[in-house]
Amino acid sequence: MTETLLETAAQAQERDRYTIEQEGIPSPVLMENAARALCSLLESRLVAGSRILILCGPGSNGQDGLAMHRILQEHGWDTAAYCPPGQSLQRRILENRGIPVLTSLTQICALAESLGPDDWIVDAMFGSGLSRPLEGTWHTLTEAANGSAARILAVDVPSGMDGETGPLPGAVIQADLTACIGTRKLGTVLPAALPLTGEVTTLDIGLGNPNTPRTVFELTASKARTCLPVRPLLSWKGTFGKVLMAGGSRRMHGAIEMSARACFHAGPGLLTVAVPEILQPAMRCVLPEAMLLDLPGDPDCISEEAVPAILHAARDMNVVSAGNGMGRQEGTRTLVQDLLQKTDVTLVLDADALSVLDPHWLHRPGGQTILTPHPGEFSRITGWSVSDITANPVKAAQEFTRAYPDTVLVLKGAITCVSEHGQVWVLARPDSSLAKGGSGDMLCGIITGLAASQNPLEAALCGVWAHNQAPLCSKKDPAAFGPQDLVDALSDVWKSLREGRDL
């Protein structure tokens, strides 16, 4: 399948040049395509009597805006456009057709103030190539647009935002709708950008493909669908793999219970749970479908005496997870180190397993490892600051998986990044339904269940998508959405992927 790209400003410019110079499509044709696509999008949101104010900058985005001004007037809409003085192709076309362009900053600010909620401001000031804060006239126009009651359509990226690194210091357009030209720009998916982009859509204007490597992609339903394990009719429990999940302690019994329930509903054929003796009665009640592994040693936690039994069982499994509710005692450290260094089974490490992890252990003799840290856990593993990680998790994920090629990273946060070998898939759909204890344990379980019959990267991609989409299946308020609701929703998520429909 064709991946949904997330591009930097430089990559987008390369695509433009390739289309113009190698494919021979003139720049004015691409400009007209962009303007007509933008007008079609905007007109789908307009109502009778809507007014449109178009703010045009000095570059190609501004030219797109001037072309929109002409097209919308030809379609009968009440439009006004601002552009600084200067000659250009679109300006000459407007002059020849008698369509005025305003140049008075005072007049434009007053017009912006007069607009209402059925009106629109088009931000065509700067595109993805902007690399410095807005100043002077552009800062004033941005403040006027943000202060208006009108809704805002941003062309490519909101002005004041770098196409690669997100919002710049100072004023930034607060868009209700962002229309990315050709491909979505990487800066629009970073956490600081999400409150400023509004709804984001991508417009196809006929740009070519320069066939140079791309490493950052958007995680979509189409991608998740290709990663969902096939379930043939002629199958048995061995077809879908065997899972061992180790975790739990007297103080934290719920984490492993939630993770194991989610795992079972992700479709593995056989599930074995290794928990301390004190948790076995509860596990029998909450998940009778799972087998239990008896562990010697401390009855309240997984101690060093229990490690050999877990390692012995692991060798007969397709995937093993460790960490949920396990605690950070020496037994956890020994288990994590031995699983990484003495087995070649696929491992999923979460929660307490990440807290004791030495990253040098990730250079394994065989097998792949899936890590599922939040920024705090990832900071401890890498030594990088939480602020740097959260500012650009895409960059952090790329650097880490290039250094640890046997690892699939699921970096959780406001956006989730799934990475392997420096390639990153980004899911930028925050949902407060998942902002509570237990959500991470459920994600670990879903990924573990999928990894029993799918390769680690595909399991991570499909698991992250399913976990994020599950709240859409519930009628509950986000505050009331809980782990059992997530488990109950998984069936609808799997069916929607298999049937190729949206939730």
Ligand SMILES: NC(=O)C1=CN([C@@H]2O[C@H](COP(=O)(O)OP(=O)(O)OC[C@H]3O[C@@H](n4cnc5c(N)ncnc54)[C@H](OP(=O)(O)O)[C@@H]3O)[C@@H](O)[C@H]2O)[C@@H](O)CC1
Given for the second form:
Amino acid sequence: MTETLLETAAQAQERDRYTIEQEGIPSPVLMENAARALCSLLESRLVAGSRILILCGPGSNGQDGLAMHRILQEHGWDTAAYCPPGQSLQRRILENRGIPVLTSLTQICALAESLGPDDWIVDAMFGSGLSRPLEGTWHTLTEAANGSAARILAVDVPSGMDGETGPLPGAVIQADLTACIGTRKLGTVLPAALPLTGEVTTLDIGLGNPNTPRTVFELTASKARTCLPVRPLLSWKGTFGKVLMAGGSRRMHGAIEMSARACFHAGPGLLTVAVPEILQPAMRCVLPEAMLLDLPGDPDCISEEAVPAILHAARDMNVVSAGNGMGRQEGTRTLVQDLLQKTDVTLVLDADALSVLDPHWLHRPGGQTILTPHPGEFSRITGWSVSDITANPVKAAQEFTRAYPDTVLVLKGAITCVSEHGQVWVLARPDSSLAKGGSGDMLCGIITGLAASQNPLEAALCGVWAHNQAPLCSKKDPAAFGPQDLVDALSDVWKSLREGRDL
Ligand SMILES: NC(=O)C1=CN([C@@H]2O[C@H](COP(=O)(O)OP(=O)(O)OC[C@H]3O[C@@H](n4cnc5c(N)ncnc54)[C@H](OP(=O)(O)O)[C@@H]3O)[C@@H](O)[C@H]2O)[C@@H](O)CC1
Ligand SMILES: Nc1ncnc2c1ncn2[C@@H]1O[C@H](COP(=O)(O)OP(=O)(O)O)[C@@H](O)[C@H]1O
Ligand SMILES: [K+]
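Right, the form predicted alone is done, so what does the form predicted together with the ligand look like?
Everything in the complex follows now, all chains and molecules, and the chain you saw is the first one.
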């Protein structure tokens, strides 16, 4: 299976219901599976003498916690559990076994304060049934847990976090480890959620598959692997496609140079670069492998006179990129409009090409378009606010690609969403190595290089993965990691994907 689902709380509840009602696996069996998987995860992190405090809520998330209390006691661990008064299956079992459950809030808060760094708090307060922000007892318990020196294991989601929209206002558990039950919850990959989940793992508890269509997935190594262009032995340069990259201006020469270098190292067969005359000598030096297209008109930037030459060359290409360091002059606007409206070649539009883009042009006579905006550029294209986009980039990407069916969107950021036809793949592996000018140009180059021989969605998925993984191959500190390091790392990324090993 190459797709890893990200589910909303409602979808997770539907899966639980399907397993219990349609398949006939009783709820207590699932709960026992969940509790045992949670215990073995936790026990792999415990040391001799670790103490465990389990905070249990009123629903099934709390039932998982109470079952953990029983299992961990059976295994000889020093555990205490809090649960509000009320009857439930797991509580009855604990009573029958003579295992106590605490109900005093003051006692629990004192206990949380007494714990040390080898101890753990299990947050089993709320999971997919959270319906409102945490208040009263739950607010107090959350503050006590967050203030404790103990580490926190969150069951399914950190309490206070909505499974679809991420953290609610008010108190939210700040977990060190989140164990998603069955599937990872969509809310946990949103930008506001990432600092609160800690390490995330997903536990298989034997849930069924309701076979309802799903649209949001995690971008994983195995998905990226299926999108990597194959390189047959009996190949020639034509096998890997022809690329034209247009960009650059007197003031911004680096962007197109970095983009073209990254593109070359993504493996296209032939690379031609269209830069203004002033950049040609530098381009010859930094990338002698590339061919150069002579452009008439303004020697300092791509002006309107240069557009026909680029359009003419574009007709012979598998993919054309535009925008890196191009400037926002009339020539850029005409080029972007004409490429979209007068050609059917696959296009990758980045940077300045996005700033001059009129979204109506995206309804093309033929050909697909890959857009690679950051939230600011995406806000200009859509008219949506940057804060709405960054609060839920998944929803924004989904809405956009439903409206523009010929478009593959790469909505960049600390988390990046790749979307087509309302389906979204989310990459939530933040790395500050990439938070610097030029990273986006390199991503555009990698995707363009891949799109020369791969379909646009696969090129985008594979390119986004490779770009994000490159810093892992480098020994550089994130502060010092730069464009050349990224180019140097690409070879290892491709090899690891091809050989099926993790970096
Ligand atoms: N079904 C199964 O067999 C399996 C389930 N599993 C586990 O169950 C979890 C889902 O369980 P769940 O649906 O019972 O939801 P859960 O999150 O425990 O809470 C719901 C309760 O909390 C209450 N409540 C909500 N918000 C509140 C607030 N802010 N403050 C106070 N109260 C609040 C809410 O009350 P209400 O909103 O109706 O007022 C309701 O009583 C799932 O995440 C997974 O861990 C797995 O073991 C697999 C098998
Ligand atoms: N903290 C981060 N974690 C992961 N990726 C990041 C982070 N910050 C930036 N990136 C990635 O780096 C690139 C930056 O692109 P962009 O903002 O267009 O920069 P520029 O145009 O200056 O090259 C994007 O691909 C983005 O996803
Ligand atoms: K929880």
